[in-house]
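Shown next as structure tokens: one chain only, the form predicted alone.
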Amino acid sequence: MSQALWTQLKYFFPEKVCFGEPLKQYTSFGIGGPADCLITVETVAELRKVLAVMNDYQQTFFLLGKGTNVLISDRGIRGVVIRLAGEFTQAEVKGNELIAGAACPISLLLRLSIQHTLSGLEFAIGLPGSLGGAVYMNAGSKDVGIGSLVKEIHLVCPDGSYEIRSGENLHFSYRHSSLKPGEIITRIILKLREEGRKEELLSKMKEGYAHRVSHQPLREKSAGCIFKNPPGGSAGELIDLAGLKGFSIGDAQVSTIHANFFINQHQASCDQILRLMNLAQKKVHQFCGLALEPEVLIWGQSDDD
């Protein structure tokens, strides 16, 4: 980053803007080292004022979410992070649609559907994370994702310019959508069912959640499903067969509940998980021939590298 860009930032942000700042407080693997700028933006107007301050630098940036579905490396990031607050964080309801920005946490958005009666977010009990950040990777159970939800959203393009589209264009596919790097969904609006009963949908929520509880290690510091599943199979499966579940790499452990989430068990590294990764890649791929594909978005670089 240049000291002019540094300027500029801290001129247009002064009490929004932070040099240095260790990302490792903003992700739920506890994983990641000082980001050069991290910046939080509250309105589209600072998002697009931010973003066009990055073009006139032709600085590139990294847009961090609830930092769930990512590992950040131990040496952290060079150049701009955004992290998205303020009315990106709120939500409503109308009818049977929820209308939330995509910094909304999905817990939020879960208790909404309870209070108004609304199904279709049963599965999405126990997810992490913020709303954005699950549609741009179509998150959900192994049998649904978030996108058959999807009624439209509302995004700033890389170029500043703003675009609403709808769920029926994004192409949602498992852990999939067509949106771009770079582009940063501001808005989305969901369409549920109304389901009646509150009782009936509180009843089903808290079954789906102690399933999740019994299954995963919902308590433990993860990135969720570390693989994403083979066509047909289950990435966990796989790896307890290959023979590693419950092993460790220093403080990087596959979890002894379910082994396609790898916990940080005290001060992993990004380092350790990344061998840990590569190690049931390398085992699976022997036992079954078949290659995971990670899930978790990998920023930066590895100790090795």
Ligand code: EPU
Contents of the next structure:
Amino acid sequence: MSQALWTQLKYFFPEKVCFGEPLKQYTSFGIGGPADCLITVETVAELRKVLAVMNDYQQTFFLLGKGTNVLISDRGIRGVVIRLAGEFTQAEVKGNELIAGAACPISLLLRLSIQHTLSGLEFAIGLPGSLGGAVYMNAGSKDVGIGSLVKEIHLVCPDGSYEIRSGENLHFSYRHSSLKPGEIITRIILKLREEGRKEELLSKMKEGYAHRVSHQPLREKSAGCIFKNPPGGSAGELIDLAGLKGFSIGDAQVSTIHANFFINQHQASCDQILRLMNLAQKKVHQFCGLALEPEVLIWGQSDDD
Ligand code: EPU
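If the one shown is the form predicted alone, what is the structure of the form predicted in complex with the named molecule?
In what comes next, the whole complex appears, and the chain from above leads the way.
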């Protein structure tokens, strides 16, 4: 990024901008070098102002949610990373609708849905991350994606314009929505169901959480499932059958609990995780001819980043 843009950002947003901030503290993997510039924005107005300055310099950016589905290069990001905080972390309930900012943690939404006896979100128990990130990639379980609950989203487009889009127009499919890079979700309205009793909902969620904790390494540093499931199969099962469960490269390990989770055991580098991913893709391909596609977003690998 240019010196002139640095100066402008520092001038207009002195409290919001950090230069050379290590990103590993913002990711669930605990991996990631410094960003040339990390901007924390707290309101839609602030976000649009930041985009206006960046557009003047034709500067692109990365959008960081809770950092639970990204693998960031050890060299970091040669550019701008935008982080949503403040009003983007708030949520409220109106009738059977949950209205939340894009940076709102899924765990807060689950608490609200229990408090108000709203069902529909049970499948999301144990999902890390923020609602915006989850909607962007239609995160969820094997069978249900969060997109099925989306009534509408509010977003800021790369040119700074504000738009409201209905759930239907987001064309959700497995781990995919039609949102484009650079479109920033700011607010989401989820439509839930008023049904059942609070105790039933709570016990269903507790059961789901217990299942997840026993099948997934939720307490380790990871990015959740690292590969998408290939049609009709399970990436975890295939990596397991290819003999890689527990295999390590340096501090990067294929989890012994679920083979589609790659763990940063201590000080794993991005490079070690990438080597492990390449190995898993190669072994699974040799074993059954299927190509595994990363679910995790990989940032900062090209010289332009
Ligand atoms: N399996 C193995 N070995 C393993 C892991 C799994 O043999 O190491 C087998 C299991 O025994 C089971 C099958 O593979 O027969 C499927 O496993 P699981 O039920 O754990 O589901 P998954 O397809 O691996 C998907 C999502 C998870 C979500 C779970 C539960 C993807 C890529 N993964 O996992 O989502 O939590 O279903 O609903 O779609 C994520 O996206 O980050 C994620 C963790």
